[in-house]
Amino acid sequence: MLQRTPSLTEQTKSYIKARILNDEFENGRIPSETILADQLQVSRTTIRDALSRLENEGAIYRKQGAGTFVNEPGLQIKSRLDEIWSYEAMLEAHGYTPSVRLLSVNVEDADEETAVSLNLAPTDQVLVVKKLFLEDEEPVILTHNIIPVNLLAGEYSDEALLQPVYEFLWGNGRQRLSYYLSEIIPIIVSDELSGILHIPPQTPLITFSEIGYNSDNQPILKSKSGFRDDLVRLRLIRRRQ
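Taking just this one chain, and keeping to the form predicted on its own, what is its structure?
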(Lines of atoms letter the chains of each structure in order from A and count residues from 1; the text may use other names and numbers.)
(Lines give C-alpha, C1' and ligand atoms only; values in the text may rest on other atoms or scores of the structure.)
Protein backbone atom coordinates (compact mmCIF):
# COMPACT_ATOMS: atom_id res chain seq x y z
CA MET A 1 0.00 0.00 0.00
CA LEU A 2 1.30 3.48 -0.86
CA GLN A 3 2.09 5.94 1.91
CA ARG A 4 0.37 9.34 1.87
CA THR A 5 3.51 11.47 2.00
CA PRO A 6 4.82 13.55 0.42
CA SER A 7 2.28 13.41 -2.43
CA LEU A 8 -0.03 10.50 -3.00
CA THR A 9 -0.80 11.57 -6.55
CA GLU A 10 2.89 11.92 -7.39
CA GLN A 11 3.67 8.51 -5.88
CA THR A 12 0.84 7.00 -7.91
CA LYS A 13 2.11 8.64 -11.09
CA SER A 14 5.65 7.39 -10.43
CA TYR A 15 4.39 3.87 -9.76
CA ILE A 16 2.42 3.74 -13.01
CA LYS A 17 5.30 5.34 -14.94
CA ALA A 18 7.71 2.71 -13.60
CA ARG A 19 5.39 -0.06 -14.76
CA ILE A 20 5.16 1.59 -18.17
CA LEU A 21 8.96 1.77 -18.47
CA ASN A 22 9.21 -1.89 -17.39
CA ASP A 23 6.74 -2.83 -20.17
CA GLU A 24 4.37 -4.42 -17.65
CA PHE A 25 1.11 -3.50 -19.39
CA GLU A 26 -0.01 -6.07 -21.94
CA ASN A 27 -0.26 -4.58 -25.43
CA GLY A 28 0.46 -1.19 -23.89
CA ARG A 29 -3.05 -0.96 -22.44
CA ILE A 30 -3.38 0.74 -19.03
CA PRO A 31 -5.91 -0.90 -16.67
CA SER A 32 -9.07 0.97 -15.77
CA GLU A 33 -9.13 3.56 -12.98
CA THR A 34 -11.14 1.14 -10.84
CA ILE A 35 -8.59 -1.67 -11.21
CA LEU A 36 -5.63 0.63 -10.54
CA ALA A 37 -7.36 2.16 -7.51
CA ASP A 38 -7.97 -1.33 -6.09
CA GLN A 39 -4.37 -2.42 -6.75
CA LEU A 40 -2.85 0.67 -5.13
CA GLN A 41 -5.55 1.12 -2.46
CA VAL A 42 -6.09 4.76 -3.37
CA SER A 43 -9.13 6.65 -4.59
CA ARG A 44 -10.19 6.85 -8.23
CA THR A 45 -9.67 10.60 -7.99
CA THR A 46 -5.99 10.04 -7.17
CA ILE A 47 -5.68 7.62 -10.10
CA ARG A 48 -7.42 10.08 -12.40
CA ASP A 49 -5.10 12.91 -11.35
CA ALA A 50 -2.01 10.70 -11.78
CA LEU A 51 -3.14 9.60 -15.25
CA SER A 52 -3.82 13.22 -16.21
CA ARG A 53 -0.25 14.12 -15.28
CA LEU A 54 1.10 11.20 -17.31
CA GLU A 55 -1.04 12.23 -20.26
CA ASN A 56 0.24 15.80 -19.96
CA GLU A 57 3.80 14.44 -19.99
CA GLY A 58 3.03 12.47 -23.15
CA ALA A 59 3.62 9.07 -21.52
CA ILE A 60 0.05 7.86 -22.19
CA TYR A 61 -2.89 8.73 -24.40
CA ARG A 62 -6.62 8.15 -24.05
CA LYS A 63 -8.79 6.88 -26.89
CA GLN A 64 -12.47 7.49 -26.35
CA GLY A 65 -14.40 4.24 -26.12
CA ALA A 66 -11.23 2.13 -26.20
CA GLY A 67 -9.26 2.99 -23.06
CA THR A 68 -5.87 4.36 -22.03
CA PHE A 69 -2.63 3.31 -23.72
CA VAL A 70 1.13 3.75 -23.45
CA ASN A 71 2.40 6.43 -25.83
CA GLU A 72 5.69 5.04 -27.13
CA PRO A 73 6.84 8.24 -28.91
CA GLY A 74 6.18 10.21 -25.72
CA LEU A 75 8.56 7.96 -23.78
CA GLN A 76 11.43 9.41 -25.81
CA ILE A 77 11.07 12.59 -23.73
CA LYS A 78 13.55 12.16 -20.89
CA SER A 79 13.18 15.61 -19.32
CA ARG A 80 10.30 18.03 -19.76
CA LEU A 81 11.25 21.52 -20.82
CA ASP A 82 8.34 23.08 -18.91
CA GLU A 83 9.49 21.78 -15.50
CA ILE A 84 12.40 22.67 -13.23
CA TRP A 85 14.64 19.68 -12.65
CA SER A 86 18.24 19.20 -11.56
CA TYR A 87 20.74 18.48 -14.29
CA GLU A 88 21.85 15.42 -12.31
CA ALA A 89 18.32 14.03 -12.63
CA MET A 90 18.25 14.96 -16.30
CA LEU A 91 21.46 13.04 -16.99
CA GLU A 92 20.24 10.05 -14.97
CA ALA A 93 17.07 10.03 -17.10
CA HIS A 94 19.33 9.72 -20.14
CA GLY A 95 21.01 6.68 -18.60
CA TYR A 96 24.15 8.44 -17.35
CA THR A 97 25.83 8.44 -13.95
CA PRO A 98 26.51 12.15 -13.48
CA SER A 99 29.10 14.08 -11.52
CA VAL A 100 29.50 17.83 -10.97
CA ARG A 101 32.67 19.92 -11.07
CA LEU A 102 32.90 23.45 -9.69
CA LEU A 103 34.87 25.49 -12.24
CA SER A 104 34.87 28.92 -10.61
CA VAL A 105 33.21 30.99 -7.88
CA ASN A 106 33.53 34.78 -7.89
CA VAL A 107 31.87 37.81 -6.31
CA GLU A 108 31.64 40.65 -8.84
CA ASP A 109 29.91 43.95 -9.42
CA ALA A 110 26.77 43.43 -11.49
CA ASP A 111 27.18 44.53 -15.10
CA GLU A 112 24.49 46.73 -16.63
CA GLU A 113 22.58 43.88 -18.30
CA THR A 114 22.56 41.75 -15.14
CA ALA A 115 21.56 44.69 -12.95
CA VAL A 116 18.54 45.37 -15.17
CA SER A 117 17.58 41.67 -15.34
CA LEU A 118 17.75 41.20 -11.56
CA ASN A 119 16.46 44.65 -10.48
CA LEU A 120 19.83 45.58 -8.98
CA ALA A 121 21.79 48.80 -8.70
CA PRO A 122 24.97 48.87 -10.83
CA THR A 123 27.07 48.84 -7.66
CA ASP A 124 25.35 45.73 -6.23
CA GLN A 125 27.41 42.56 -6.11
CA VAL A 126 26.55 39.15 -7.51
CA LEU A 127 27.83 35.65 -6.92
CA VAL A 128 28.94 34.06 -10.20
CA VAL A 129 29.16 30.25 -10.18
CA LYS A 130 30.28 28.12 -13.12
CA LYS A 131 29.70 24.36 -12.96
CA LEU A 132 30.34 21.49 -15.33
CA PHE A 133 28.17 18.37 -15.36
CA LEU A 134 29.89 15.21 -16.58
CA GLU A 135 29.25 11.60 -17.48
CA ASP A 136 32.40 9.85 -16.24
CA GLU A 137 35.02 12.38 -17.43
CA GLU A 138 33.08 13.54 -20.46
CA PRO A 139 31.55 17.05 -20.09
CA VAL A 140 27.87 17.27 -21.01
CA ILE A 141 26.38 20.51 -19.58
CA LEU A 142 28.03 23.81 -18.64
CA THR A 143 26.13 26.20 -16.35
CA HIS A 144 26.73 29.82 -15.41
CA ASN A 145 24.57 31.05 -12.49
CA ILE A 146 24.45 34.63 -11.21
CA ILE A 147 22.86 35.27 -7.81
CA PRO A 148 22.50 38.64 -6.01
CA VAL A 149 24.75 38.61 -2.94
CA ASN A 150 22.13 40.51 -0.93
CA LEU A 151 19.87 37.44 -1.09
CA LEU A 152 22.39 35.20 0.62
CA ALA A 153 22.81 34.75 4.36
CA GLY A 154 26.32 34.23 5.71
CA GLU A 155 29.01 31.91 4.42
CA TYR A 156 28.50 29.05 2.00
CA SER A 157 30.66 26.05 1.21
CA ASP A 158 31.76 24.51 -2.08
CA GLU A 159 29.61 21.54 -1.13
CA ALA A 160 26.56 23.80 -0.95
CA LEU A 161 27.40 25.33 -4.33
CA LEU A 162 27.49 21.85 -5.89
CA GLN A 163 23.81 21.39 -5.04
CA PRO A 164 21.12 22.13 -7.63
CA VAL A 165 20.84 25.92 -7.72
CA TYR A 166 17.26 25.91 -6.38
CA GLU A 167 18.44 23.94 -3.31
CA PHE A 168 21.33 26.37 -2.81
CA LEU A 169 19.00 29.37 -3.00
CA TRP A 170 16.68 27.88 -0.41
CA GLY A 171 19.37 26.62 1.95
CA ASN A 172 21.48 29.79 1.84
CA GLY A 173 18.92 32.54 1.30
CA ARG A 174 15.47 31.10 1.99
CA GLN A 175 14.58 32.00 -1.59
CA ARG A 176 12.28 29.49 -3.28
CA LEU A 177 12.75 29.30 -7.03
CA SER A 178 9.23 29.24 -8.44
CA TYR A 179 9.73 29.47 -12.20
CA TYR A 180 12.08 30.47 -15.00
CA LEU A 181 11.53 32.76 -17.94
CA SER A 182 13.65 30.97 -20.53
CA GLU A 183 14.98 31.62 -24.00
CA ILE A 184 16.49 28.85 -26.14
CA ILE A 185 19.42 30.37 -28.00
CA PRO A 186 21.84 28.67 -30.41
CA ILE A 187 25.43 29.88 -30.26
CA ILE A 188 28.72 29.04 -31.97
CA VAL A 189 31.28 27.45 -29.65
CA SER A 190 34.27 29.66 -28.86
CA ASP A 191 37.80 28.34 -28.38
CA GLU A 192 37.32 28.61 -24.60
CA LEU A 193 34.05 26.64 -24.63
CA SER A 194 35.61 24.13 -27.00
CA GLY A 195 38.27 23.30 -24.43
CA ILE A 196 35.74 22.99 -21.60
CA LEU A 197 33.15 20.89 -23.43
CA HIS A 198 35.57 18.81 -25.55
CA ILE A 199 33.91 19.74 -28.84
CA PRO A 200 35.39 21.45 -31.93
CA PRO A 201 35.38 25.25 -32.18
CA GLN A 202 32.58 26.71 -34.31
CA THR A 203 30.23 23.85 -33.35
CA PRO A 204 26.60 25.00 -32.90
CA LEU A 205 25.51 24.72 -29.26
CA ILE A 206 22.01 24.95 -27.76
CA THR A 207 21.83 27.17 -24.66
CA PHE A 208 19.15 28.17 -22.17
CA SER A 209 19.27 31.83 -21.12
CA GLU A 210 17.02 32.18 -18.09
CA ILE A 211 15.83 34.49 -15.34
CA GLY A 212 14.56 32.69 -12.23
CA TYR A 213 11.75 34.16 -10.12
CA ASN A 214 10.50 33.49 -6.61
CA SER A 215 6.85 33.11 -5.62
CA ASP A 216 6.54 36.91 -5.32
CA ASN A 217 7.56 37.23 -8.99
CA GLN A 218 10.86 38.84 -8.02
CA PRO A 219 13.98 37.90 -10.05
CA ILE A 220 16.49 36.00 -7.92
CA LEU A 221 18.72 34.26 -10.46
CA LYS A 222 20.23 34.73 -13.88
CA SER A 223 21.36 31.53 -15.53
CA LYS A 224 22.86 30.28 -18.76
CA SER A 225 23.34 26.61 -19.61
CA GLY A 226 24.89 24.97 -22.65
CA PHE A 227 24.10 21.39 -23.68
CA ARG A 228 26.06 18.96 -25.83
CA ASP A 229 23.29 17.66 -28.06
CA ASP A 230 25.38 14.69 -29.15
CA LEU A 231 24.98 13.41 -25.57
CA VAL A 232 21.68 14.96 -24.42
CA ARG A 233 18.68 15.43 -26.67
CA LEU A 234 15.96 17.86 -25.59
CA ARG A 235 12.50 16.90 -26.87
CA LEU A 236 8.97 18.11 -26.28
CA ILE A 237 5.46 17.32 -27.46
CA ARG A 238 3.58 20.08 -29.27
CA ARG A 239 -0.17 19.61 -29.38
CA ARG A 240 -2.82 21.10 -31.59
CA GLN A 241 -5.47 22.75 -29.44
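Next, report the structure of the form predicted in complex with the DNA; the form predicted on its own has already been given.
Partners and other molecules omitted; one chain follows.
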Protein backbone atom coordinates (compact mmCIF):
# COMPACT_ATOMS: atom_id res chain seq x y z
CA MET A 1 0.00 0.00 0.00
CA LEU A 2 1.25 3.47 -0.82
CA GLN A 3 2.21 5.70 2.06
CA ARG A 4 2.76 9.40 2.35
CA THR A 5 4.04 11.53 5.18
CA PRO A 6 1.04 12.72 7.18
CA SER A 7 0.39 16.47 7.00
CA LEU A 8 1.92 18.73 9.62
CA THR A 9 -1.57 19.27 11.01
CA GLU A 10 -2.10 15.53 11.40
CA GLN A 11 1.32 15.08 13.00
CA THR A 12 0.60 17.96 15.36
CA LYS A 13 -2.72 16.40 16.28
CA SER A 14 -1.12 13.03 17.01
CA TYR A 15 1.61 14.67 19.05
CA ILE A 16 -0.81 16.58 21.25
CA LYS A 17 -3.17 13.60 21.54
CA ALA A 18 -0.30 11.42 22.72
CA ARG A 19 0.68 14.00 25.33
CA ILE A 20 -2.93 14.15 26.52
CA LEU A 21 -3.20 10.36 26.86
CA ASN A 22 0.14 10.37 28.61
CA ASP A 23 -1.33 12.84 31.11
CA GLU A 24 1.49 15.33 30.56
CA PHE A 25 -0.56 18.47 31.06
CA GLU A 26 -0.89 19.80 34.61
CA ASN A 27 -4.49 20.39 35.64
CA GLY A 28 -5.53 19.50 32.12
CA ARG A 29 -4.28 22.82 30.81
CA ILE A 30 -2.80 22.66 27.32
CA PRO A 31 -0.18 25.29 26.40
CA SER A 32 -1.35 28.30 24.42
CA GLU A 33 -1.47 28.14 20.63
CA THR A 34 1.42 30.58 20.36
CA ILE A 35 3.63 28.48 22.61
CA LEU A 36 2.76 25.25 20.79
CA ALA A 37 3.48 26.91 17.44
CA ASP A 38 6.84 28.02 18.75
CA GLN A 39 7.69 24.62 20.25
CA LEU A 40 6.77 22.65 17.15
CA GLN A 41 8.06 25.25 14.71
CA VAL A 42 4.85 25.43 12.72
CA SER A 43 2.42 28.29 12.17
CA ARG A 44 -0.38 29.03 14.57
CA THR A 45 -2.85 28.07 11.82
CA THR A 46 -1.48 24.54 11.77
CA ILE A 47 -1.78 24.32 15.54
CA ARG A 48 -5.32 25.63 15.39
CA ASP A 49 -6.32 23.10 12.73
CA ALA A 50 -4.94 20.29 14.86
CA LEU A 51 -6.71 21.57 17.98
CA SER A 52 -9.98 21.93 16.06
CA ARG A 53 -9.83 18.26 15.12
CA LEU A 54 -9.15 17.27 18.70
CA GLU A 55 -12.04 19.47 19.82
CA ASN A 56 -14.33 17.77 17.31
CA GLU A 57 -13.29 14.39 18.66
CA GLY A 58 -14.20 15.56 22.13
CA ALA A 59 -10.64 15.23 23.43
CA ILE A 60 -10.24 18.91 24.38
CA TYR A 61 -12.31 22.04 24.81
CA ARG A 62 -11.40 25.67 24.29
CA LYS A 63 -12.51 28.79 26.09
CA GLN A 64 -11.87 32.11 24.47
CA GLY A 65 -9.74 34.24 26.71
CA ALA A 66 -9.03 31.41 29.14
CA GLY A 67 -7.18 28.63 27.34
CA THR A 68 -7.41 25.09 25.99
CA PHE A 69 -8.09 22.14 28.27
CA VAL A 70 -8.26 18.37 28.28
CA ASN A 71 -11.88 17.13 28.19
CA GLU A 72 -12.01 14.16 30.56
CA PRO A 73 -15.61 13.04 29.91
CA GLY A 74 -15.02 13.22 26.15
CA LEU A 75 -11.91 11.05 26.43
CA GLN A 76 -13.88 8.25 28.05
CA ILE A 77 -16.19 7.63 25.12
CA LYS A 78 -15.18 4.34 23.56
CA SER A 79 -17.76 3.85 20.85
CA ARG A 80 -18.70 7.15 19.32
CA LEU A 81 -21.39 6.42 16.81
CA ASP A 82 -20.11 8.84 14.23
CA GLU A 83 -16.58 7.50 14.46
CA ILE A 84 -17.26 3.80 14.19
CA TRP A 85 -15.53 2.62 11.10
CA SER A 86 -14.31 -0.88 11.63
CA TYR A 87 -16.10 -2.98 14.21
CA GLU A 88 -12.85 -4.70 15.14
CA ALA A 89 -11.33 -1.35 16.09
CA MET A 90 -14.43 -0.42 18.05
CA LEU A 91 -14.38 -3.64 20.04
CA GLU A 92 -10.66 -3.25 20.67
CA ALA A 93 -11.33 0.22 22.07
CA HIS A 94 -13.67 -1.51 24.53
CA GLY A 95 -10.80 -3.67 25.63
CA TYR A 96 -11.93 -6.75 23.74
CA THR A 97 -9.87 -8.90 21.40
CA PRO A 98 -12.53 -9.64 18.80
CA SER A 99 -12.73 -12.42 16.25
CA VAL A 100 -14.76 -12.51 13.05
CA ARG A 101 -16.78 -15.41 11.70
CA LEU A 102 -18.10 -15.64 8.14
CA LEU A 103 -21.69 -16.88 8.36
CA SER A 104 -22.65 -16.90 4.68
CA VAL A 105 -21.64 -15.60 1.26
CA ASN A 106 -24.15 -15.53 -1.60
CA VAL A 107 -24.57 -13.99 -5.03
CA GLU A 108 -28.21 -13.11 -5.62
CA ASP A 109 -30.49 -10.95 -7.71
CA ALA A 110 -30.96 -7.60 -6.01
CA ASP A 111 -34.38 -7.15 -4.46
CA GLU A 112 -36.27 -4.05 -5.46
CA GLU A 113 -35.48 -1.99 -2.38
CA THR A 114 -31.77 -2.71 -2.73
CA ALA A 115 -31.83 -1.97 -6.45
CA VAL A 116 -33.38 1.43 -5.82
CA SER A 117 -31.03 2.43 -3.04
CA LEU A 118 -27.92 1.32 -4.95
CA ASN A 119 -29.02 2.59 -8.38
CA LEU A 120 -29.01 -0.91 -9.89
CA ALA A 121 -30.76 -2.31 -12.95
CA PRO A 122 -33.32 -5.02 -12.10
CA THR A 123 -31.05 -7.70 -13.58
CA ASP A 124 -27.96 -6.71 -11.61
CA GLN A 125 -26.62 -9.13 -9.05
CA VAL A 126 -25.31 -8.46 -5.58
CA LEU A 127 -22.90 -10.16 -3.22
CA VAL A 128 -24.45 -10.73 0.20
CA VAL A 129 -22.03 -11.30 3.07
CA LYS A 130 -23.09 -12.08 6.63
CA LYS A 131 -20.50 -11.82 9.37
CA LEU A 132 -20.51 -12.19 13.11
CA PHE A 133 -18.09 -10.39 15.45
CA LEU A 134 -17.37 -12.21 18.68
CA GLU A 135 -15.55 -11.53 21.88
CA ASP A 136 -14.33 -14.72 23.47
CA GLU A 137 -16.98 -16.87 21.71
CA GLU A 138 -19.70 -14.44 22.74
CA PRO A 139 -21.46 -12.82 19.75
CA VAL A 140 -21.48 -9.02 19.84
CA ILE A 141 -22.29 -7.64 16.39
CA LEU A 142 -24.02 -9.18 13.39
CA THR A 143 -23.47 -7.51 10.00
CA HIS A 144 -25.03 -8.02 6.65
CA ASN A 145 -23.33 -6.33 3.65
CA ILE A 146 -24.77 -6.06 0.15
CA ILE A 147 -22.36 -5.13 -2.63
CA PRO A 148 -23.15 -4.87 -6.38
CA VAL A 149 -21.22 -7.61 -8.20
CA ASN A 150 -20.35 -5.28 -11.08
CA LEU A 151 -18.21 -3.20 -8.73
CA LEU A 152 -16.03 -6.17 -7.90
CA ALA A 153 -13.04 -7.50 -9.82
CA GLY A 154 -12.23 -11.22 -9.95
CA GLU A 155 -12.72 -13.76 -7.20
CA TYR A 156 -12.96 -13.05 -3.53
CA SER A 157 -11.39 -15.31 -0.96
CA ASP A 158 -12.85 -15.92 2.49
CA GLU A 159 -9.80 -14.17 3.82
CA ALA A 160 -10.58 -11.05 1.81
CA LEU A 161 -14.20 -11.14 2.97
CA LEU A 162 -13.15 -11.26 6.61
CA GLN A 163 -11.49 -7.86 6.28
CA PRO A 164 -13.42 -4.72 7.17
CA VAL A 165 -15.77 -4.03 4.27
CA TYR A 166 -14.02 -0.81 3.26
CA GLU A 167 -10.76 -2.73 2.84
CA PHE A 168 -12.53 -5.43 0.85
CA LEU A 169 -14.10 -2.81 -1.42
CA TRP A 170 -10.75 -1.20 -2.01
CA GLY A 171 -8.84 -4.41 -2.54
CA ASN A 172 -11.40 -6.16 -4.73
CA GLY A 173 -13.09 -3.27 -6.47
CA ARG A 174 -10.87 -0.18 -6.28
CA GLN A 175 -13.85 1.50 -4.63
CA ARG A 176 -13.08 3.92 -1.85
CA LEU A 177 -15.79 3.94 0.81
CA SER A 178 -16.10 7.57 1.80
CA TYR A 179 -19.03 7.82 4.20
CA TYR A 180 -22.23 6.15 5.38
CA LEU A 181 -25.72 7.54 5.74
CA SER A 182 -27.12 5.59 8.65
CA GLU A 183 -30.57 5.12 10.11
CA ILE A 184 -30.98 3.88 13.64
CA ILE A 185 -33.85 1.49 14.04
CA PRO A 186 -34.99 -0.27 17.21
CA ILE A 187 -36.32 -3.81 16.80
CA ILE A 188 -37.33 -6.76 18.90
CA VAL A 189 -35.10 -9.72 18.13
CA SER A 190 -36.55 -12.48 16.03
CA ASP A 191 -36.09 -16.11 17.03
CA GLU A 192 -33.39 -16.52 14.39
CA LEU A 193 -31.46 -13.45 15.55
CA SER A 194 -31.94 -14.45 19.12
CA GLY A 195 -30.12 -17.71 18.41
CA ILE A 196 -27.28 -16.10 16.50
CA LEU A 197 -26.61 -13.35 19.04
CA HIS A 198 -27.23 -15.50 22.14
CA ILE A 199 -29.85 -13.20 23.59
CA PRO A 200 -33.34 -14.03 24.86
CA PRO A 201 -36.26 -13.60 22.44
CA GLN A 202 -38.25 -10.37 22.84
CA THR A 203 -35.15 -8.37 23.75
CA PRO A 204 -34.99 -4.84 22.28
CA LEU A 205 -32.09 -4.30 19.91
CA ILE A 206 -30.53 -1.38 18.04
CA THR A 207 -29.88 -1.87 14.37
CA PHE A 208 -28.13 0.28 11.77
CA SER A 209 -29.45 0.43 8.25
CA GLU A 210 -26.91 2.15 6.08
CA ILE A 211 -25.92 3.13 2.59
CA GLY A 212 -22.19 3.56 1.89
CA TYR A 213 -21.00 6.08 -0.70
CA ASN A 214 -17.73 6.43 -2.59
CA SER A 215 -15.84 9.68 -3.14
CA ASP A 216 -17.93 10.39 -6.24
CA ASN A 217 -21.00 10.23 -4.03
CA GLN A 218 -22.28 7.08 -5.70
CA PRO A 219 -23.92 4.46 -3.45
CA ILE A 220 -21.78 1.34 -3.46
CA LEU A 221 -22.86 -0.60 -0.39
CA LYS A 222 -25.95 -1.41 1.61
CA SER A 223 -25.47 -2.65 5.12
CA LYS A 224 -27.44 -3.75 8.16
CA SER A 225 -26.01 -4.38 11.59
CA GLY A 226 -27.33 -5.43 14.98
CA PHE A 227 -25.59 -4.67 18.28
CA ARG A 228 -25.52 -6.45 21.62
CA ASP A 229 -26.40 -3.37 23.61
CA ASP A 230 -25.29 -4.98 26.86
CA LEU A 231 -21.76 -5.39 25.48
CA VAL A 232 -21.28 -2.25 23.37
CA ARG A 233 -23.10 0.86 24.42
CA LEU A 234 -23.45 3.36 21.59
CA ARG A 235 -22.62 6.95 22.46
CA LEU A 236 -22.24 10.28 20.81
CA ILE A 237 -21.50 13.94 21.41
CA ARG A 238 -24.19 16.40 20.51
CA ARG A 239 -22.99 19.97 20.17
CA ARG A 240 -24.68 23.25 19.73
CA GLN A 241 -24.47 24.07 16.03
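Positions refer to the first chain, counted from 1. Quick caveat: nothing in here was measured; it's all calculated off a predicted structure. Here, rigid core means the biggest group of C-alpha atoms that superpose within 1.5 Å across both forms.
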property: Residue shift check between the two forms, rigid core fit, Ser223 Cα at least 2 Å; result: no
